[in-house]
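Take a look at this single chain, the form predicted on its own, given in structure tokens.
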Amino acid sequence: MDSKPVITLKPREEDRLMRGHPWVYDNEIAAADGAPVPGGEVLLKSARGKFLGSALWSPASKIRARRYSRLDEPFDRSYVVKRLREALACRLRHRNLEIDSMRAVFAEADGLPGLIVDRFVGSHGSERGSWLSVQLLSRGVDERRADILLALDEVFAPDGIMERSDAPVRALEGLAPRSGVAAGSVPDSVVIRENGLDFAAHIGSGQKTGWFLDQRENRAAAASYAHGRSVLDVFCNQGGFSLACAASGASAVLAVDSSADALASVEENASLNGLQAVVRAKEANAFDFLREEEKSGRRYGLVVLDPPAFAKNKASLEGAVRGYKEINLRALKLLEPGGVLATFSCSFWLSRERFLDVLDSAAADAGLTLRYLEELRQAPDHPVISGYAESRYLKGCIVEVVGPR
């Protein structure tokens, strides 16, 4: 066990790891013995010498070590294949491998720290196939890129692998951005199926890995309230909520986003599904748009709010809370009597309790009473792991306006 470098924690700093959290921060370390190298394997021990597991070392990051196993075992190609097969088996319990696109690997939640893999099943032209979109976001997995790509090919046998390691978080690991085809051939756009609808996932150029798979079930849930209603979808991105609502019988859908590229995707996806007569796209800043709509007196039967993460870190939380409060307050004021709001936050730093408090506070300021219809979370292929709060990041609510307070 002692052949690898050993990281010894300060007294009582092991409590979080004992509960299941995978990270060791720089200020929790008492000593590093044995000259650990960037991306290398290290063993973790408590101040009293208790073995805590194996981790990958990242000297440039505040997250200095990321535990991948509670055992003393190497992070090699064999280990990656084992974890990939376990992750796939987990997804197959609630997904159809032949037709469903899915998040195939969710980093620490699947024992592969810093590795994100989305699997897209669909068509490009007349060809049908499967492709992987991969992010290597930590020093440990970046150092093992070649082995990881071979393991992904062995387990998933994709037609191609696109690397999208261009997220800003790589800079915190001392890594430069990298993006491009890593194996096989990958079309820029693949038409995937979700909730009975076709969507063009831009694997090579879309945000993050090309499509936000974590909202699949939530799009269906929100759309179940859309029949016969006028719908406003703010921060619409590529139109997942908009198209789901239109297909469920919405009388009209207005999709709003500040990105012209996203709105072009909305129009493309509306055309793919023959819904272009129902869905209209509008380029606008969400905050400005909501203020102007409120002034205009226009009302909607269903409003969807799916903003990006306003809180990127703890320091930005209070400002983010104000932002969430404002958009929810203005959205509530745009609802007709009996209207429905589907609202979300993907900020880990905004807790479920704080999110619900923001919504209650917005309702109070709007002078409205809300009925909570559904509380939502990320899709099951983005697993939540006990002891690792960061794996529980997406929260949402569907509420109905009951009447004035």
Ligand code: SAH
Contents of the next structure:
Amino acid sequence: MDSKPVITLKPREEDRLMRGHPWVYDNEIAAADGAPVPGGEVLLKSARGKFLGSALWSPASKIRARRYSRLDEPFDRSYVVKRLREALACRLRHRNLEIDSMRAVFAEADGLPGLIVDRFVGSHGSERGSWLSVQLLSRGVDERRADILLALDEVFAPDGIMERSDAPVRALEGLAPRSGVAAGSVPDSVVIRENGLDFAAHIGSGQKTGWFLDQRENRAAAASYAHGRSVLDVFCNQGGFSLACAASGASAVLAVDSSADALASVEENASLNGLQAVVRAKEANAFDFLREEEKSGRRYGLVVLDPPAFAKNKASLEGAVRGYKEINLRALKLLEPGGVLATFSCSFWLSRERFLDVLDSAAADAGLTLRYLEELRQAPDHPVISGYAESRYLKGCIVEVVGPR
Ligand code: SAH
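Just the form predicted on its own so far, so send over the form predicted together with the named molecule.
Okay, now the whole complex, with that chain kicking things off.
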């Protein structure tokens, strides 16, 4: 088995991998024998020679090797097909997502490190179909692009595949951004169903893969508090929360985002569902907007806060915590007595404990007591894997203002 290059770790660096974590960092490696090539397969061994699995080599990245299997097996087309089928089976086993749009592959958590695939099932004009939005974010999967596209075609038989390998993290792997239609044909937007509503997912041009599937269940959870309330949806993107709240009987919804394109989608989505009289879109920087809204004296019955990841790495965490604290404090001050806040952080670096602490301290600064109604996480088609904390990234809470006590 040692015909493949072998990466030997320094003493005791195997513990994290033994617990299930898939990454080997540059500073954990004692020796790389057998001339590993960029994106190539390597075998991982502990300092004592214990076999730890198969990984793909990425010489430009601090994450020098990403383990894809605990066995000695090749990462070829049939491996990808096997993992794609497993990923699909686990999603169908746990819930009936077969006609729904879903995150079909969640990278390391599905044994395909660096590969993200969102599958959109819906319609384009009068045509029904399914399309994939794919991100290749590591050297290993980038090198295997052709095989991966063939495997995706074999398992999902989509009408088209859009590649969105334009995320900034690619630079950390020494890869240039790449995006465009990779197979078949892909319309700029596809109308998908979510929680009984129609949404135009902009798979050709939207942010990330075109639609944030990870908040599906959380949109329904937040909307269950919306009836009869005025709603403020901050960082609304294409209006996932706004529309869910409007459809649940909100008296009015104000959707705020800094992206004009996202807001055009909010209006499109409101029209698609006949809710344009309820939902209003406003372009603004959330920090400025929240400050001005507080001064204006306007108050809301439900506020949704779903910011982008303020902490992109460990070094930016403290600044990010101040940002999260500020928006949560301001949002709490905008609530009517008895109002509800649905608040999220999609940054892995902000731990659950720290997130709850941000909320508690925002409440204290606002002079309010909160009742924690629900604690939320990412949708189940973004699986969380034991030993790999990074897979547990989205945290959310729905809280109610009890009043100054
Ligand atoms: N709630 C959305 C997803 C939000 S993604 C959903 O349910 O799909 C984060 C959004 O924040 C993006 O749309 C981005 O355009 C927006 N954004 C980023 N920085 C912002 C800022 N400073 N002010 C307002 N919006 C911002």
